[in-house]
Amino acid sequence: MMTEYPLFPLNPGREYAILQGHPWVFSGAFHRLPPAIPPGAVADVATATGEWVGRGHLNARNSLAFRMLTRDPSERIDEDFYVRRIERAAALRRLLPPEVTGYRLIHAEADYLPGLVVDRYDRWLVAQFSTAGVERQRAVILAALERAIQPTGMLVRDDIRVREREGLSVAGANVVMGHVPETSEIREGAVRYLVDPRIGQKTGFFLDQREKRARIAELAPHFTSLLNGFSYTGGFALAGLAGNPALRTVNVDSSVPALELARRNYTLNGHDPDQHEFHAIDISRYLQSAAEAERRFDIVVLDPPAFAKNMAAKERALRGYESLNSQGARVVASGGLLLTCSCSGAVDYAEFEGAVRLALVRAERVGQLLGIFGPSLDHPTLPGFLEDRYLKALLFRLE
């Protein structure tokens, strides 16, 4: 088949994942890779007899060789396409509801944007590019979101280590167009947050929290506490706020300006941080003290960062989610709340869930499973693309 683009045929049997809609293939799959094509270059793909499967960037220096772009011969991968994209993606997120002004534009893979993270923060853009294709298109996708989505101000950071993967500097964060603020404000509902897109967390907040903290909202009016633990800018305890404003919580993060950050957040939402809990203390730290004291919540919220980044890392990760959470548990009020979580992508639902259960035990708690939570609508997946399902959250009433 003739096409404007390199073509190169997969090994005999190789095709059939990426036919059955998964949207990489592993340089093992390949009968030949030229080790002089650029990195991130666009390409096509083929079956061992030559058919055409798709088109996508191709990067023979890392193992993940090729992501698919496009199953549609026909289809240039140029601006037009990447408006297409955008606008495709854009209408997925107006099914959000309107008071609800930061979220995940654009999500890599699901999205058909493999290597492209984009989140909205009401009329600013962040963007991260993490592959080598995506980064050889940078200023084509740059054009093409501000032709489709007309941002006050773009930022692009660089500062991800799993550009290091793709052969990609790592460096920090640049305004590519118009002005972004040093803070910006969105609205999740009644509840308002300030962001950091410059050095926050991922690009500045937990998008993907979202329908988590909505649960604990509801919850909230028929208890009195809340601990929130990895508690970054007090996401979740001005989510418990919002539905009962008269419960008291406490805020434990490492981060002394993500708590900040946090003091400032609750005065916007009009609460006084005064007559609530901040501590810059390690969770396990807390955790153990709370303990020692007899102190307990009628919620508690465990969100850490990723224990396990890749399989090596895997049984590691397992462990420390026993040990956290067992931890959590003894500080749970009788007939109080477990929200646990993991963003480990190594982990799989059944895996996490074996891990809390053996914390449950070894905490000498009983509780109920009342609820399994992924990623919010603006996160979606692909179906049978489990290596994107990282977000995993379980919500308990424990006795």
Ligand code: SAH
Given for the second form:
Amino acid sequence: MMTEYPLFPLNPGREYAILQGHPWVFSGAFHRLPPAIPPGAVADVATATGEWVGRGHLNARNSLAFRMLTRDPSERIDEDFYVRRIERAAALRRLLPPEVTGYRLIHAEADYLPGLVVDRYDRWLVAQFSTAGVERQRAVILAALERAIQPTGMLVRDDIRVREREGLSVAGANVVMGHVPETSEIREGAVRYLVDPRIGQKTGFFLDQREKRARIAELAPHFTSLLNGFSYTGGFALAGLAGNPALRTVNVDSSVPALELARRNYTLNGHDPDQHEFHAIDISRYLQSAAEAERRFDIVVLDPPAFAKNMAAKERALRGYESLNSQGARVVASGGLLLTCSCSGAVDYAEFEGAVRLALVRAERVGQLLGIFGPSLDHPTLPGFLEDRYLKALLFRLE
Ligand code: SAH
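Condition change, the form predicted alone to the form predicted in complex with ligand SAH:
Time for the whole complex; same chain goes first.
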């Protein structure tokens, strides 16, 4: 078959994963990849016998060489293509409740747009380009976003380390369309949050924890105190307060600016921050002193940053989860809840659960698992795309 894109055959049998819906092909699966092809060019792949398989972005400089864009040979990768993909992603998000005004609009591979993340904060979009493929088509993609979504402003953040793996530079945040305020306000049900899209973590907010925040809001009326470990801007505590305005909350985070924004979020939601606690301190030190003071909390949330970004760091990460969760479990009141999260891509569900199980033994606590949380509507994943399952959360009730 003749197409306008260069065609590269795979070694025999190596089309198997993509035919099953996996979006990646590693360089070793290709018969030959000429180094002259520009990183991120659009290319086609075929079976060893020349049958067309798919079209995607090719970067021969990365061992993760090919990312699938379409399985339709007649589909050109132009602005219209991106508009169609963005509209498809937007259609999925229309299933969210209307009172949710901050969500992930495009979740890369799982929205058939590898390398592209776009988060929506009310009328503003924040985009991240993490592969040479989307970087090469940046202008086309931004034009498509503007056409499909018509935001008030768009910001691009190039401060993500993964860009280096693709040979891209790491830089700051730039407004590329309209105007973007210092902080934008979003709603998640009854809760309002201020988001700093320029220097806030990720694109400004942990949108991927929304369902777990909602679960805490639902359970909060049964309890009186909540410890929000790794609180960032107060997300889980404010969700708890939405369910139970009398809840006593304690936020612990090593970042002073995050806690400052957390206090502003309390005020925004009608809670006096001076009636609650905000500690800019290492969580492990906080938990140790809380245990020594025999302080107990009805709900303990532990949502640390990724401990293992690669396989090599995995063993250390598992020991880290065990130690953190044993410290956390010690301060959970009898009959209280522990919501523990892991966003380490290299640690899978079973391994994480195993580490928490050991932690409970170490803390001499017995618990029941009440909930296992994975992907959510605006952070979809593809069947069999196990590399994508970074976020895991477990909800326990402890005796
Ligand atoms: N639960 C939050 C997101 C947490 S992100 C939400 O739903 O919005 C992880 C947070 O952990 C970051 O804010 C970071 O500043 C903080 N952090 C990282 N290491 C820490 C440590 N050792 N002790 C306390 N906080 C830490």
